[in-house]
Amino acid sequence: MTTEIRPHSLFARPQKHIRRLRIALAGFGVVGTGVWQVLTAKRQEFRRQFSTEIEIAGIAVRDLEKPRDAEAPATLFTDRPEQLLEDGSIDVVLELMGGRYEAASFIERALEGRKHVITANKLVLAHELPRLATVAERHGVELLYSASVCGSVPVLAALDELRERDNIRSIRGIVNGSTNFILTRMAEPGTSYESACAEARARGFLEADPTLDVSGADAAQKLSVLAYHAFREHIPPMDIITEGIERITAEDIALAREHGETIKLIAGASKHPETGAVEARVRPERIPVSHLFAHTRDEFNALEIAAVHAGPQVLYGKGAGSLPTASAVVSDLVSLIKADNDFNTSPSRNF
């Protein structure tokens, strides 16, 4: 009898089990189109690098014939969400939808059925956050939202590992995208607020109603998540000295350019090395032409971390757009599922 040998071959290693795991969607707009256009192009990926079956279980939409921007099964679509919520087999919702009490309803549900949840839902997390990670704590899963601040950029990753080993003193930045986009814009000569504001609704930057964005708001909302990171403090956004762009024009811009200087909204907060007190506040500054603020221009993000050891660092990257944020959304997929690849375990269920 002739016993064949073969080659040592990496081919020849014994496939790993392939586990599926179960997401469903809630919302399908800007965000939620993009999500699932990177999944689709990465589900062969998944499989081959992470023995993971991505399966859309379900999505949920407030209008069933509204045209949409990617072709999903219309067989996937429900406008009754608790659906997802009662589905036991699911084990991953990813929260897109926006607004406030309808999504954090729907949130602390998901957490309470021992679904992970992923969301880039700030408005929920700038009021609820410390709440809401109490429950996923309690109900043994995770709650993520990467996506929520800077778009593709993991400033909070960063927060949370300086954070460790290191004093955070410091947070400054440009953290909203819309707005960075109009100022880059009006610095360009003969461009109005109201021109630029125009070309960033046309690109997509830019709600048609602009108010959450140049007002400041959405900055104020996205620092507060970031000072809970950086400090372990909740400010909510009522607490966040506010103010916007709207009476910033272009010849406020050009009186700064003849300083060496040009205008962008930043969002900062500091703790008193003394007493611990966290301020936080988002507002117009005229920066240097040499800082890197500077030098961020459309719809780009940058946060500078103080530490007192670590001394500044400062991260960069596309903060607005529907592909940005679902990087961020399906970054977090992915950390969940490498957990699991090293615990072997799931805290709700094995996918």
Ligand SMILES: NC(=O)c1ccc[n+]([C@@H]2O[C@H](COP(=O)([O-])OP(=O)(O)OC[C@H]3O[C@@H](n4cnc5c(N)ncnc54)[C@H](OP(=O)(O)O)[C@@H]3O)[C@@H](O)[C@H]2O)c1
Second form
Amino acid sequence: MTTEIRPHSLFARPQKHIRRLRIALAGFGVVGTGVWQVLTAKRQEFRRQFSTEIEIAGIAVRDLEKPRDAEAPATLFTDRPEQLLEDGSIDVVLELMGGRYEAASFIERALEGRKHVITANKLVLAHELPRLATVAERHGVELLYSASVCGSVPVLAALDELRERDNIRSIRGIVNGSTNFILTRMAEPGTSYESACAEARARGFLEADPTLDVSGADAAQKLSVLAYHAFREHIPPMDIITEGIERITAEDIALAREHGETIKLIAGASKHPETGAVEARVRPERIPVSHLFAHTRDEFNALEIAAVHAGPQVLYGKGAGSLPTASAVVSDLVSLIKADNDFNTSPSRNF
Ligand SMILES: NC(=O)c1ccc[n+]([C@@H]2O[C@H](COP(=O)([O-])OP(=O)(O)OC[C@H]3O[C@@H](n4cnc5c(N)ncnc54)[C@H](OP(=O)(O)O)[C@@H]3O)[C@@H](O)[C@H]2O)c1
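Now show me the form predicted in complex with the named molecule; what you just gave was the form predicted on its own.
Every component of the complex follows; first up is the chain already shown.
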């Protein structure tokens, strides 16, 4: 049975009290298979806690022949992502393909088709977040993207909450797990940049082409999304002064250690107290070994948020990887379900 997509009320109700939520996964790689695993594990709980039956209605991949880790029925797969958009019974699409233009167009068409979208795609968001948010608003649907920055750590929700009740002065932190893993290894005696990169690649923290991470570009994309939530200002990646870790040597780190410091790739943005101008940059910085950032090791992330009244606060946790990222995607799904529950129990619905 197909469900007409309504802007606010999400789900068909096949039986009393149990709602049906049909979702589609565009992408079944590192994050997509993690989402499959988390949803499979949480299905009963969703039913019990939110009276919601989750149905995965389709999965788009590039290569139908590729062997898959997760055991999803072959009938769910398509190599045509647009098939998911054409299916009027699908309420929510999860864009987990990556890339820029194709993914951006997919997200936009899904929103125009009045499907809610959850994405982990910081590249698209860094360039097009305000525009896509407007498209979502115009069509009465949600665009959610907790997984795009700092994996399972709920940094965007924290920024939204602090921005509403306080004034955020600055944000600053370690937002790229791959480079943090490399710098952590390089701080150990006898480990060069090259051997640290090789270990990061072997442990799955670094792509075959590591340029996006080591150049600081990935951190700059995340900073763009973070700054939008901290200051409601869109700073595209090209306006973020960006320096990566390619030129950092083990000798630089040893020298820093002699001065009681270590080196970390820091992404930061701050708002000028008088002009209100926001400046953002990504660069390697020397950090005192007593600072919490110096203790943020391997693939972990940490973000310090400084607010005028609340003072500094730090969020810390696993910034990437299949299950931590999937957990953030599922948290967006829970937000949608809760919003729908609120809508359907609000007094105005009784008319
Ligand atoms: N990995 C992480 O830890 C992490 C963390 C935060 C955010 N993210 C973001 O999450 C997104 C997905 O990352 P990932 O690591 O899961 O990538 P991935 O492992 O490369 O998976 C990408 C998936 O999308 C499919 N795909 C790609 N282009 C497609 C197309 N044109 N049509 C249909 N299917 C297509 C691929 O199909 P095949 O399987 O057939 O190749 C694959 O299943 C990216 O935006 C990434 O930046 C990732």
